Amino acid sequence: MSDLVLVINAGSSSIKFSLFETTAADPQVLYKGQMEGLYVEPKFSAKDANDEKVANETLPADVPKNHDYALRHMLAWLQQRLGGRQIKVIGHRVVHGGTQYSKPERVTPELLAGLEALIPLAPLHEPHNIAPIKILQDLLPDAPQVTCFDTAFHTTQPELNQMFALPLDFAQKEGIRRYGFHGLSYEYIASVLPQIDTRAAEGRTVVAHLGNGSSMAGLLGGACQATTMGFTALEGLPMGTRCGSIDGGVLLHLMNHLKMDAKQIETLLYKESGLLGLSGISSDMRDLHASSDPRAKFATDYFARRVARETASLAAAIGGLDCLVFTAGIGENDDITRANVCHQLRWLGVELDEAANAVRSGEPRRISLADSKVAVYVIPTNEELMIARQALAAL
């Protein structure tokens, strides 16, 4: 009988799960779902292997609104469907691995202590990644757990690309350096590129992970050489509600002249900026494309311009450009943004196939003309599958 792998991706107000069954080729998903609105109005939903909805419920108002109860509810729901089968391993997405964790790691007391020491580097994410590990140690004590790090893929960057131009002691003693994130997504794209385009896999590829959180990475032979996110998941591209890169002098001005404190600035940068801040309408690209308000078009144009600029910057970092890959929510589904970006990159040799770009599909596909100097693809990402693979390999 095949083994079962549980994948957990926990955020501040939601927990996503995927249950995989191992096969000779690759793990195959059996169920996937999430508990969202944890501290407000918890809602549980799930789909089966055919993407059919098999659960959709709002939890009673009197249940505990926290991660502990959410995990217990999800696990009870899953165990009703396991038919007595046991979960062999649990894989967790952990946002920050610092400089010390560059591969998947089995959970031990020493590892947990190491992760807790990294909380100052990712205070908005790391505690919520750690909490489910501890809860599941009690709920499934016989199932080994494996941590899979979003920063690990970027540890191949040359040191020059990991540094800020600050005194070196800040990097060496305080860990203030450019780590990069979304690494599990990039690693998945790198793993499937050889079957899609050998030249891209072996050569110079820029991957654009565009969603509510957005970043880009330049790969050389499948290894990361540079990425747009840095010390936190705030740097680089504008996002749904995050500002992306900003002049540090602006922050000093906000503190010294507008008298904003750290909490107010954090809220501004993480929750009130990006597409939402620029448009004043929505953080959702679909809403902005549907709006006739000029501010909506300004926000979408701004986003596309920054993606084009970062593509050129990453091409410089990897010595040219053979391939551009779009992935994640916006990258996979938004043909308008893809066209806007590609038209700005014609000088680099990008020739978009407008008809191919307009096709909606959940499969990898080329959207550039056959004679385009730079091949352009849409490749759906699968971070959960990457975690399942890594969790099994770590055993």
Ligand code: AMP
Given for the second form:
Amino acid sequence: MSDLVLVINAGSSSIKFSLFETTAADPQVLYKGQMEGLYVEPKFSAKDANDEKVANETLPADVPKNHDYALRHMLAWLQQRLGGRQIKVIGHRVVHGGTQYSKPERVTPELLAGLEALIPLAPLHEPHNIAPIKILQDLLPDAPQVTCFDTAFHTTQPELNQMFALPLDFAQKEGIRRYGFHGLSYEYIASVLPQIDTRAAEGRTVVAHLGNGSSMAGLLGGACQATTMGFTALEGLPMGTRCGSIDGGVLLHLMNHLKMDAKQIETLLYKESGLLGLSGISSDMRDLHASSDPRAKFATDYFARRVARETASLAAAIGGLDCLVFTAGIGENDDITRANVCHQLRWLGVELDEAANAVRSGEPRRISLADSKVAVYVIPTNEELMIARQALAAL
Ligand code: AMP
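Given the form predicted alone above, what does the protein look like in the form predicted in complex with this ligand?
Okay, now the whole complex, with that chain kicking things off.
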């Protein structure tokens, strides 16, 4: 009989889950869903294997609105549908593995202590990743749990691309380096690339994970050499509401001259900047493309320019460019941004096939002309499947 794998991706205001069933090939989704709006107005929704909505409810006002209750509610909902079948393993997305964890890890008391020591590196995310592990130890004490790290894929980066130009001893001692994020997405893309394009899989590929959070990575033979996110998920590209790379001198100016405190600066950089801040309209690309306001176009052009510039920078780090892959919400769905980026990269040998780029599909597809020096693909990412695979492999 097939086994069940539960994947948990917990954030500050939501918990997402996917339940997979093992098959001879890749695990298949049975149910996926989420509890959103924690601490405000929690809403639970779920879909089945056919992508049909099978749950959609706002929790009653008198129940706790926290992670603990949300997880118990989800698990009870799932168990009603499983008819007594046991979950074989639980895989968790964990944002930060520091320099210690370069592969998935089985949860032990030592591992939990190790993760807690990493909280200062990701105070906004790591506690929310750790909490469900403890709750599930209580709810499903017999199910082994595995942590899958967003930073692990980037541990192959050479030191040259990991360090900031701070005093080296100080930075190494304090762990101040470019860890990089979205690693599970990159790992998934690297895992499917060999079936799509062997030259790209073995060669020099830049992957653009463009979503609400956006980053890019340069891969050589499938291993990460450089990435745009750094010490935190703030560096690199502008994002929905995050500013991306910014001159550290600006922060000194905000503190010393404008007398802004750390909390105010955090809100400015994480919540009020990026596409939202530039446009003054929305953090969502769809809204910006639909708007006739010139600031909307400025924001989308700014985003595409930064993606093009980072592609060239990553190409320098991997010694050229054989392939460019677009993935995540914007990368998979936004033909306008893809075209804008590709047109700016013609000098690098990117020749977009405009008709192929306009096709809407959930399948991996090539969008460059047959004679383009650089092959360009759209490949839907699947971080949950990557976690399910890693959790099973770690057993
Ligand atoms: P993600 O974080 O990967 O789920 O991506 C979310 C983002 O993808 C949204 O904020 C939108 O900006 C973008 N997106 C989703 N669908 C489309 C679309 N059809 N066209 C343009 N952008 C899209």
